[in-house]
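Encoded as structure tokens, the following chain is the form predicted on its own, with no partner shown.
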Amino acid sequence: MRTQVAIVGAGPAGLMLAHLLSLEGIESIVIESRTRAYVEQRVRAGVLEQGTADLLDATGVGARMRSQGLVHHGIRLRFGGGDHRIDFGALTGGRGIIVYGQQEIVQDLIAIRLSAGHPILFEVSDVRLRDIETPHPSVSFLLDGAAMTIECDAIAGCDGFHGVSRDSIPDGVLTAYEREYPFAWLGILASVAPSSEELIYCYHERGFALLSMRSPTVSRLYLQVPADERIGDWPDARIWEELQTRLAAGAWSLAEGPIIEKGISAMRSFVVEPMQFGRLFLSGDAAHIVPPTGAKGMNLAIRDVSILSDALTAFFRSGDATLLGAYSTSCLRRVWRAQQFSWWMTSMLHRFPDSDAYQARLQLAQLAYTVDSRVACTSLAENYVGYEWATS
């Protein structure tokens, strides 16, 4: 086979590169080593920063976000037993997010795809990136035990943290800078209308706890566990009851509802540089991971693809390659910039295995100011709804 770009990994960024690129009249083809039915179920991100948002509507794929996603102009902080409530559209000039889950972004760029005629091979196995610091690297893989191959321009590696495409780059070339998390996040979907209308960030004693939502119906919640904790010590019963304690406020009330899926999430930050060699081209995960803390991960993915697709596009335009030799140096100053947020947010809201009573004073007294100072508020704001879209 033959194309312009190959696109390893059907996640929410090599979906979205390769709706982009096909804006642009550039052919693709996209393998992915799950099932269409996995990639279109996976539970993971669900908040959309503003510019995320825009895009999929200005490139035809936000019309089902636009009607199901919840439209959210601020957050509330909680802690002390109080809540506190960061005015997103106040602080941002009439910016906010879009709470509309990444499965549901995965299956709007799936139906468009296929519906345009354009390949997806999905189930595909032992893939192997070769030539890639040639102008003419390849793709080879197995799909339904048959060997086929992928001739091509550019790669775009979009297979995640665990995928092949980072290893595929020689040794000493990548320098990775990363933290693992003493903590880990229990995370339940469960079958109950949201008990609130915005996300709760919630500081307390026994740890983090975060109400979210994926739908009027659907509540999303989570909690700080032990990074070694198993999820068959967590029945349902001590999971409600935790998240009672820590999110107790005054007269309001948390619903409780059938749980209908829950897992716990190591917590890790991860960047490597250069996120390019040859023409093999990171995106998302595979480059960069964030604490989930700030809602970054499928934003920074997002954003990553919307710059290579403006490289690649360029190039087989024109002929001319500086966009695509900038792709790293372009992505990574927004990359830092959410890394930064992120680690603020995670290290201002947890309790650290070795904290003491001056630490947890510290951090109420972050949280105080924080919430109390304009500026403060603003600096969350601007960072929460997406500061990199705005300024860039």
Given for the second form:
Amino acid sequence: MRTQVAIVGAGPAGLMLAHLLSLEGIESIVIESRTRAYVEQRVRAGVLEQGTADLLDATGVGARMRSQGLVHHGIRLRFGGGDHRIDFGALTGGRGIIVYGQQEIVQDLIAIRLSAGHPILFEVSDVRLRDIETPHPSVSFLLDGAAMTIECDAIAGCDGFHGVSRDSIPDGVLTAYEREYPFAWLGILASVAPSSEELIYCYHERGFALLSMRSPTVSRLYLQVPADERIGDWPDARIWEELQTRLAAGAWSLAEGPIIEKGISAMRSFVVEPMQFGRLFLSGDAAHIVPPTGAKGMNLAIRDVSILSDALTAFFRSGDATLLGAYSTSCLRRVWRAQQFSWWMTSMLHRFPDSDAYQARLQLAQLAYTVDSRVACTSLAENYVGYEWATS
Ligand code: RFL
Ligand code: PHB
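Instead of the form predicted on its own shown above, give the structure for the form predicted together with ligand PHB, please.
Starting with the chain above, the whole complex follows.
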């Protein structure tokens, strides 16, 4: 098989890249190790920055997001028994976020690609990237037990944190920057109307809690738990009890309902530099991950591939590789802004196992300042809706 761009991974990054390239008339083949049903049902991110939503709209894949997504113009910070609103609309000149599940975007992108007759090969295995340092790279893999190879001009490594693309780059090329957190998030999806119109980020002495949602009838909630916690130790009743304790505020009450899915996710910050080697370009979680507290991971993945699509378009149109050469540098400024914001939100809102009473007072002081000072809450707001650089 031959194509212009081989895309490894059918998550938000790989599928959006395939979509953007097809709008420019550039051919690609997407390969994915999981089944279509698996990637369409995997529950992960839920918050789209304004710029991400605008890009989906502008490229013709935003219709369902516009009809089913929930537009929010603020979030709530809850701590010390009090509840405080951060008003994104007022602080960022009317910008906001859209709550729309990552798997819905994945479904929308798969539907548009398959309806145009462009290929996505699901359930591939033994994926290997070859000759990436040359102008003629290739990807080999097994599909239904048969060995296949895609010859191409460039490879996009969009295969997430555990994929093979990053490890295909020779030793010594990449520098990794990393931080592990001594806690994890236990996340549930529950069939119950959200008890708040806006997301609630809650600091509590027993640990962080977050109230989010997917629709007017489905709530998404998270609890900070120890890093080595097992989901088997969390029967539904224990989860609700802990959520009730941490989220409690005055007369407000948390409505409970049947839990339809639950799981535990590790928390990590990670970046590799550069995000490219030869004709291999890493995008999304393959190159960087953030703890979910800032809701940035999927947004970064979509921004990376928007930059990559522009660079590949210039390259295929005129042979000019300048933008391709600058790909990593162009992405990393935004990546590090999101790293710092996600680390900051995580540090402010979680209880660290080794922290003492002094540390807890510092966190409360930071939270109190963040909700009181217009400068401080503007900083949170402009990062949350997606910071746009004043200088290019
Ligand atoms: P993905 O989504 O991991 O997709 C990679 C795809 O590659 C496939 N793959 C392979 N395919 C072929 N060959 C191989 N060898 C392969 N190895 C792997 C995988 O099966 C998969 O389909 O990466 P991508 O596209 O870069 O997208 C990144 C996002 O998924 C991720 O950053 C977000 O989910 C992070 N995240 C959030 N991001 C936000 O922007 N807003 C949020 O509100 C938000 N909340 C979250 C989150 C992540 C969470 N977890 C589970 C870590 C909440 C949570 C709990
Ligand atoms: C979610 O709805 O899944 C969600 C919302 C905000 C976050 C992380 C996850 O910071």
